[in-house]
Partner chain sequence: MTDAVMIPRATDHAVRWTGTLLVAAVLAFALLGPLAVPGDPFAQSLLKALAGPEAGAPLGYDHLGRSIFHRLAHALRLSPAIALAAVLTAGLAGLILGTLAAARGGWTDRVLVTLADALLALPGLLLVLIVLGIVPGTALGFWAGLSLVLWVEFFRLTRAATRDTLASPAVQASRLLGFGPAYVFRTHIWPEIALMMLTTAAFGTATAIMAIAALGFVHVGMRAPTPELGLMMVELLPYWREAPLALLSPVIATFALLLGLTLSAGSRTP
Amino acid sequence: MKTLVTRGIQALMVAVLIGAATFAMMRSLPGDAAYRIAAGRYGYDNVDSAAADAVRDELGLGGPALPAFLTWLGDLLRLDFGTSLVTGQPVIAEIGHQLGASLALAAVAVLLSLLIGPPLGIIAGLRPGGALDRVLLVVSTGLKAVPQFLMALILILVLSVQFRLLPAAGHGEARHFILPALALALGLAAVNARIARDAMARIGAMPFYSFARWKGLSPRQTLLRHGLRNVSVPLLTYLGLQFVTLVEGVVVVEAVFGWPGIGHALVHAIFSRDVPMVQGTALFLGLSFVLINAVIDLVTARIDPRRAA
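Hey, can I get that sequence as one chain, in the form predicted alone?
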């Protein structure tokens, strides 16, 4: 109960801070917001000063900032995210339309990272200082250092342009997931591998782990009964922190691959000066981070052997 109350307070603070930050940043952008919004509605080739003036009069742009922000905050308390300035549709409907594609991509990326990173990390942690451990350190450090947009471009150049194995963009088929999911997963897998390796090396050096071997358990039985559960706790804890990296990556990777998700929509909303859409999307991502961390806190409390004892 204490965890839920704490996360609820955090969610309220996140909502106010994200709303204020996005509102201030959008207001501070240079250029004519009315022209950008009109271009988002009608296309840049069909926009002139008359169209921009019509949008400015329709939306009341250029008024005082504080009343506009307070109006948005009041609407938020009524769970009204506002209306997109470009499409005229409710922001919550626009987010719902894009959300499925982003969730599917994020789920595939997390699954790939868990299939790649932790198994290699556990194997390396069973023999710390060995050849695999040293190679894993070099590879994981290199992968973590590569920005996700650069990883996406490298994958496109190698697997799409050079070898023509996978499509560089698209949506709707299973093969379209591979490149964007890999671009997200490789960096996550690098960190997961190091966390699993360090946890396994630490647990393998503990007396209770050696005692399990002295009782006659095989290495496999010892790992399954006493190793994996202890390794999973730091992995799950860090999974919540990885959500920040995943959100950043989704925004960039969706833009690179033309993936029709919430990150792609956020980029277009920023270019079009669609303030309610930017605020709603950023708020949704921030609250998702709070929710996922609350769930992870509850799960780790259940599986942590130290708390179970």
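Quick caveat, the model's predicted, so the values are computed rather than measured. Between two forms, the rigid core is the largest collection of C-alphas that superpose within 1.5 Å. Positions refer to the first chain, counted from 1. First, how it differs from the form predicted in complex with the partner chain.
Core-superposed comparison between the two forms: CA of residue 116 displaced by less than 2 Å.
Put the two forms on the same core and the Cα of residue 217 is off by 2 Å or more between the two forms.
Having seen the form predicted alone, please provide the structure of the form predicted in complex with the partner chain.
For this one, just the chain is written down, with no partner chains and no other molecules.
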């Protein structure tokens, strides 16, 4: 219960922070922002000072900063995100439009990383210092040092340009998923594997783990009955935090592969200073983080009764 309250406060703070940042962004738009925006919306030929004034009022760009900021925040907290400065469509509709593609990509990437990382990490953690542990340490350190865009670049060069195995861009078919998902998943798996490895090694060294063996359980029974459950708690907690890494990756990888998702749109919005779009997207991402972590809080509290107290 207490954690849910904390998460609620976190969500509120996220909204206020993003509101403040995007307000500052709006205020620092170069030139007469209202005029530019109106021009972007209606075309330069159709803009007159009345249209610019209307935009100025709508966005609260004129007048003293504090009342304008409070209006701005008020709109935000009522979840009124306004309309895109570029397309004129409501921001919510725009986000909804792009969300599916991003979710699909993120889901495939996370699934892939979970298939690769934690199993390897757990096997390595069962024998700390063993051969697999050492190899995994080298590989995961190397992978961690490759940023997602570089991973994407390397995959494109090797699998797409050199060997022509997979398409570098495009969307809609299963094979289009492979490169962007892999570019995301390898980095996530490198860190997942380390977390799982450390958790397993730590739990394997705990007295209750040896005691399970002393009771007469086999190594396999001990791992299945006492290892995995205990490893899952730190792993899940970490996965919740990894969401930000995932989002960063999605933004970059979508931009690189031209994937028509929320990240691609965000980069465009930044480029064209479409502040309501930036705000809406940022808020959506921030609140998703809070929501996902709130769910993980509840799940880990169910697995680990000590957390529920």
